[in-house]
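Given next, in structure tokens, is a single chain: the form predicted on its own.
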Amino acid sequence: MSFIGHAASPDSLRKYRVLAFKGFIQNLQYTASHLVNSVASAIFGVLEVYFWLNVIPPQGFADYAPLTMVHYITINQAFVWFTQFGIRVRTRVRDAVRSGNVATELMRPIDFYAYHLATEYGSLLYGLLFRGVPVALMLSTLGFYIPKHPATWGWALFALLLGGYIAAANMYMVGLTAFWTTEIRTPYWVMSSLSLGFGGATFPLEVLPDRLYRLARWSPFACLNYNPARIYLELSGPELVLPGLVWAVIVTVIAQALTKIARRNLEVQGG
């Protein structure tokens, strides 16, 4: 965690959102595909729609009413591209370390964790404006629910922003396996899995049956779209953000303790 306090220095926080701002335009060239991405996300929110409709109970099950359920998926269809879809910090890791450039970054004046997670955050901005909005508001003729608290949006964006964070983390660990293995691809498809399996994204975690819903209920995973879309919801209070508090600093714990792992690894064989 040393990192922190480097980079809550003014000159630090400065670096970092140029960082941001830079992952943000990169996406900007690539918009009208983006675009086409949205509308095939909205197709898939409208046929994830109809199929809970058609499979849920008239009375609803937890506390997910059909109308609730609907709401549910409209609002994760956009959240899912700033914490799901997306996200690319592993291939920039695995390209660096794939191409050798991987020994000039970490001798830059900057810490190698904060500078790839400030780069995708930034991308992650874009996705949810320019993807993920776009796809709330093809899907509001179905069912969109509005807070009726001002208080709540601020709650929802703020477990959202750490759910993106926890999310970008992971993948950051997922990319620091090229360091060992010459392909990423099986920790790819893992983290994935467990992401959107966990996440919450496409179905509320009450449908997993108890053992699992338990385990994905205090996992990171359901930070990343269960507890925002929860409170954005009104189902769950602000409490819902403090899981997100906590693994935000245990992946960045961990994620700082691979880094060091890995630069030691570099040296070892003379990078």
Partner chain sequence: MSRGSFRRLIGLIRLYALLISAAVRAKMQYKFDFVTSTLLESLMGAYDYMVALAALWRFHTVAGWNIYEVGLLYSVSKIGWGLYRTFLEEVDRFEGYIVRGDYDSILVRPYPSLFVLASRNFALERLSFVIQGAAVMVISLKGLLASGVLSLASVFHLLLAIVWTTLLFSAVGIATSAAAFVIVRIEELQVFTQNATSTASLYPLEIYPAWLRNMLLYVIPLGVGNYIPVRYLLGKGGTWLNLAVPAVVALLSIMLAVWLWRLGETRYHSTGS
Given for the second form:
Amino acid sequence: MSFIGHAASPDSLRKYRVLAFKGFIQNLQYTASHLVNSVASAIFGVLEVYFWLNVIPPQGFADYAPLTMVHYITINQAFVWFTQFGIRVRTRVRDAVRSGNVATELMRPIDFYAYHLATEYGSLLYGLLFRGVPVALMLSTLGFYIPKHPATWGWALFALLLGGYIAAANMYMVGLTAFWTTEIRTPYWVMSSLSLGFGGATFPLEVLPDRLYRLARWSPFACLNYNPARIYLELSGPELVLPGLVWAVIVTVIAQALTKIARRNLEVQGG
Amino acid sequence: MSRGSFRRLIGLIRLYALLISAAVRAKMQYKFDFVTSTLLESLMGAYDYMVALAALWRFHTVAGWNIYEVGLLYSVSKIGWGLYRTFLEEVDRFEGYIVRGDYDSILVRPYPSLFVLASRNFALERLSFVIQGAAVMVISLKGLLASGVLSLASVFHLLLAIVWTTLLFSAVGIATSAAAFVIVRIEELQVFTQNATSTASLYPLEIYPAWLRNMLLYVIPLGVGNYIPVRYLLGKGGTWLNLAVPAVVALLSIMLAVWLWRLGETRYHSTGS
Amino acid sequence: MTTGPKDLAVYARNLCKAYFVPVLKSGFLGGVRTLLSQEKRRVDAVNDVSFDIRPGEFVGYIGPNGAGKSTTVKMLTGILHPTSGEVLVDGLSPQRQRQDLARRIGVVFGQRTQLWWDLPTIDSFDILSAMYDVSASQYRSFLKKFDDLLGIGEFLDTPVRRLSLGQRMRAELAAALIHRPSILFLDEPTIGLDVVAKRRMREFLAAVNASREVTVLLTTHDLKDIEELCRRVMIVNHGSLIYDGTLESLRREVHLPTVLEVKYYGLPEGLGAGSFIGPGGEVSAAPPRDAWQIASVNADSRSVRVLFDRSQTPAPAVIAAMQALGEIRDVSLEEPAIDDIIRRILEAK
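Would you generate the structure of this protein in the form predicted in complex with its partner chain, following the form predicted on its own above?
All chains and molecules follow, beginning with the one already shown.
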């Protein structure tokens, strides 16, 4: 049985839309604390802005003028929940494995990977709207870039959606390691450090030493924040969605393969 | 100090030692968990420093501070934070006591409630921050002592600055947790009063706009613990008062925080039937 | 000789505890609107409660869940601050002199442990003896005495988390008495225990109070605890004290009916709910003197339920009357539930 084929039939696609919608709706109740959280998130944005403005030379560096640097940080602070801090799928998968619910979840007529990703994606979209937008509004007092070409909005959003997908798939795999180890903190630490350090969430990757920069910009992590931000700021063209597309396919294949191994592992152990 | 109160103090210290040794023994029942979390946290906590390192590697200074000088600020703040978490971990996790109603059993003991609360844990795993901060401090001191910017006497003042910073973090932590007596959920508040401010205090305050700088000096005065003395020690301005003021502010802050705690305690409403 | 408030074990006057809870908003952005709105609702957890407890008394404090029992105990032990009213425990203010008072009282919360969960039980006793400055010789005699009374010796080396509930409650009780408090507060100490463990706990509590050196205030919703231990009972409902007196006078005042269920081999003829049975087994429709009302008749199980007042009639007399009607297969007695008692008290007023 192919998992990918299973997930792609039109009827089951509707299921995942419903799951994503549920994930979105569930978050609506927590608006008060989200508001407080957004203010805190904006303050972290302010800290970053002033740090970088004082670090970079007055004429800027690479293709980042000081104002562009401000724009880079403010837009990423709006994105960062979506591609970094908002992702909870690892704990959901881990808890399912630990509690043993995973046995029934794997037997459901619904793809395990797609089920978790869809639920996660819904709540991430909520975060983008109700955390990202307020943060962007608050930080706009420091400077906020509005793209010149209307099409840029679409390309940047597309790149961002791919970034959120890749990030969620990565963390899904972290959660899946619970099948083999009791503690997923080590893989989580490795994954979140790479995502944050090579993702360009708090600074442009050009800041890194040159060799690291070349490595980072072609890694899947650059698709989380760096690529969408460059497209949004019109520093790069729409072709920068391509790495995201390629990596989205690659992480899907790897995640599905890992799920298959995990499932076999479970069957051998007899559930 | 009278003989009686001296005896009482000795008794209190011995009891504290007994209580935290019990807490550590209980923790060692889960050794593996302890080792991994300590290791991971010392690495994870270094992220901010890595970013500063990368930035200053490329651009050399921030507002005229080089990586060793920033490292000094950073390490005083990190070590202070680590010591606060090690000693007052249960104060930091106080929300849970209110939510579960566990604070009841603290209040039936014949000692000050903050003492009973703090003595329930000695968070060795939080020493990870101290280890990491100490490593950065050693690197920075090596660089600065070699270039003659710092003397050995200033090392002593740095150690004092760590003490004041620890007290300031404790004051902020206690005051924030005291809010839980009234509003119960304080996790989001802690992000403001502790995480945002401690991150801000890792860098020289002159990079920030006035409102933020004033907040870190006068409202949540974490900047007073590291920035004020370190600035003077590095010859970037100020007088000997820069070494005295932190002590005064730290002690006053602790007194204010304990007062707020006591005030909050009268508003405690325990859960349960 | 007059006794002032300071000579009493507990002195409570017009004790009130009110909470203000925010009125929750629903609908769009409900959470934010709740946060911003100043609208509060007042909840009176304890409302104008006054009582005295003399040294050496054993008082039962009963009421339904949420009636204000625990809130009262928490005000007496210094955990909660009263909204208004006066309280002294052993002559001290629980709020202003909390730490001093803590040395003179022992507290057991049935649902919450005060022991060190992951460590052997003996460690908790060691720590507590240091915390309360118990001398080494006193501590040794404590361990000996409580091994005799409660059998704590059998699990001293077991970590608290592995104790059975019965063992843990014995340990909690011993821990609360290690510093020889003059007043013991027990909040639901028998909750969740099996019959044997409950009986053991009650025997022990009776022994603690036997020499009248320890005053005990026991909250419970198990009437059996009250019956076997307390000479005096206080009943609280919706935050107000609705009864304070001896158990016997409670029985007299509210005519607490005890239910006797009798199962017959063959159900006697002519019995119906509402009719009365006299001492000789005579059945009548109107209530004569010395007769007991039939509550229900169940034809399937061939059983009859009769109400009678234990303060007036011994149970064997009722059983004898029922025996006159037919051959009895089985009898059982049911004590009134707390809710029944409260309903009766409120009706009587």
